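Given next, in structure tokens, is a single chain: the form predicted on its own.
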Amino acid sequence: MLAPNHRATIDATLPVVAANATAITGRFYERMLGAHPELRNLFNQGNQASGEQKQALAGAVYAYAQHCDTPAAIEPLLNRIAHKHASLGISADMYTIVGRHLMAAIGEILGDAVTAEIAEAWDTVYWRFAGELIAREAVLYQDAGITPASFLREYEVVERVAEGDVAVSLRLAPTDDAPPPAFKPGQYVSVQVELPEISLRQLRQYSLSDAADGKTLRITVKREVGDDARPNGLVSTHLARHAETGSRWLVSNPFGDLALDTGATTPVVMVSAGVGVTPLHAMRRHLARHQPQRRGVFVHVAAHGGRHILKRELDAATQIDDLIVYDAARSEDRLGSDHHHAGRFALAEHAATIVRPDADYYLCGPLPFMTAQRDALLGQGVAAKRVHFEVFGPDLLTATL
């Protein structure tokens, strides 16, 4: 528990910090990356450009400040951050750098309003937050048999397959004699890419898109097209252009808290859109191979058949009912069958098929899509603890102000 004076100070200052949170985290990144430019390698440049990174950090710090006496209340958030950090090789000493620049940013943005008492209380909260994450990350590293200094391993592309108009699947095999690590369906790996045009080395997470075979790992990379808020996906474009058969890449161990409970027998409902299909497709493939009797529903929403990533593997034998929705279907798309539909997807319209009181639900896709599906499920009476999701990028679904 926080000391009573610290708890009172945090409660009294939370509204002010919340009102200035993104300004504080924006200044934090400016300070830290200015002093430690080598850390730019750890941060997605698109998320930095769009402001999503600072929003997510602000939301996470705010959430922890609210619940630091009862961290179980934000267990999913803490686990999600710890898994992401482990996939990036974050070490305990990096938290000292972060703490120094975060506290300095609070002082710069709030000025004289930050008394010694307020600074002490927020510093205490930060180190409680850091301690939670350091402990969780230490367990992840230990369980994986790696350290932050040895979290990457060399793999070779042994198969490359185009996935419709927008993506490519890459099957990776370790270049040493050892098998790849085991993983849970739904987890991801980080891939390291050198980007000489901007003098950066970037790590990006990609979901494993097939069930484990004990020999290889497979990722599916969508070429991300930018907009006014963010540039084109630098890493996805680089991989799509250069990850040919025989090329070699450094890859992390699998991590991620969105993982199918392979020991359960309860129904599974998987709802995805776009490239969000990748972790859920791995779950579906696992069920087809290892639990073919387990029932459930697999829902995927795409613009049309050409944008339906991993469409070619949809026919694997399974007890899972498929519901495929194309919201801008083309004349050549196969429609009219029991499991293919055209038009905008609304979960409530399919509630009789999708909503099962004893099921576990897994969501992945663009943030507005996941928010809508989660809200619809909760509105149908599904318990929040049964709804699991994966966010590609900063978690703006959990960590909100």
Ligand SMILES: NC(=O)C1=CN([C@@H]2O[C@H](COP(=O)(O)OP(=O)(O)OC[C@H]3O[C@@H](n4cnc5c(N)ncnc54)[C@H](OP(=O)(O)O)[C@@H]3O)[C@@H](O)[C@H]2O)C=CC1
Second form
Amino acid sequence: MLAPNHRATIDATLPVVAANATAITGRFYERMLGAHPELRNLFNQGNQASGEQKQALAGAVYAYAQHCDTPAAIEPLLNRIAHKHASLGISADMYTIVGRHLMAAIGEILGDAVTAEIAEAWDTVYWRFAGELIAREAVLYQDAGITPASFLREYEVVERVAEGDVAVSLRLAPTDDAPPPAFKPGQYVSVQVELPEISLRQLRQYSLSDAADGKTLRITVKREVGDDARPNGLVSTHLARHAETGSRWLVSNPFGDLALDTGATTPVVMVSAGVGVTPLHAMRRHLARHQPQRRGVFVHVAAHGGRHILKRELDAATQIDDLIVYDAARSEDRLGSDHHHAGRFALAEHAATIVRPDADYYLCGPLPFMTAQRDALLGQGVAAKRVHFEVFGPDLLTATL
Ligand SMILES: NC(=O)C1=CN([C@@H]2O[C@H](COP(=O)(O)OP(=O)(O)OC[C@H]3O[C@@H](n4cnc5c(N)ncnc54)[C@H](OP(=O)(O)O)[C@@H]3O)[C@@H](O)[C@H]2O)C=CC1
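So that was the form predicted on its own. Now I'd like the form predicted in complex with the ligand, please.
What follows is the whole complex; the chain from before opens it.
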């Protein structure tokens, strides 16, 4: 619990900090990356350009300040960030750098309004936030048998398969003789690429798109095409161009807290759109291989067959019912075999197929898609604790709390 005087100061200043949050975190990034240019490698340059990174940090610190005395509310946010940090090799000493520049940025933006008492209360909140993450990240590193200094391992692309017009699947084998780490279906790895065009190294998370086979890990990468708000995906474009069979890449241990409960026997309902299919496909493959009697539903929405990622692996030898939806089907897409429904997907129209007693629901896709499906499931009487989803990319406050 925060001390009563700190709680009172935080509650009194939350509105002004919220009103200035993106200015504060914008200044924070300028200061910190100016003083430590090497840290630019750690931040997604696309998210920096679009401003989402600022929003993410502001959202996380604000949410923590508001809810830190209610562990059940804040736990999912802390776990999600800790897993992502472990996949990036974040070390405890980085929190000192972040804390120093964040407090200085608050002082610069809010000026004389920041009394010694206010500075002390926010410093306390920051260090509690940092301490919670440092502790969780230490456990994740220890469980994985790695340290932040050794979080990447070299893998070779042993198979490359095009997924329709938009994505490529890369099967990766460690170049040392040891097997790859175990993982849970739904987890992701970070892949590091060198980008000489911006003189940076970048790490990006990709969900593992196949169940564990003890020899390889597989990722599926969609080429992210930019628009006015954000540039082309630097890393996905780079991988699409250069990740040929035989090429070698540095890859993190698998992390991520959105994972199938492989010990349960209850039905599993997987609902994805676009490249959001990847973690749910790994779940489906796990069920087919290791729990073939477990029942479930696999719903996937794609624009049409050319955009249907991992389509070739929809085998029928499971207790999983498929519902494939193309919302802009082409003339060559066959209704009944390639897809089962044409037109915009609305979960309520398929409730009889999708909603099952005792099921756990896993959602993955664009944020508006997940929000719509979550609302629809709650509208069908499904309990919120049964609906699992994560926001990939900067954690947006509205999506996590
Ligand atoms: N582990 C994880 O958490 C992962 C998350 N992702 C996330 O998944 C997302 C996938 O994006 P992308 O492949 O570009 O998806 P798209 O934007 O291409 O969407 C896929 C399909 O879903 C449809 N759709 C989108 N929103 C809705 C909605 N509200 N209701 C019904 N249909 C909808 C789209 O139709 P229309 O275009 O008409 O809207 C489109 O046909 C990304 O945001 C990515 O970050 C991806 C991989 C892993």
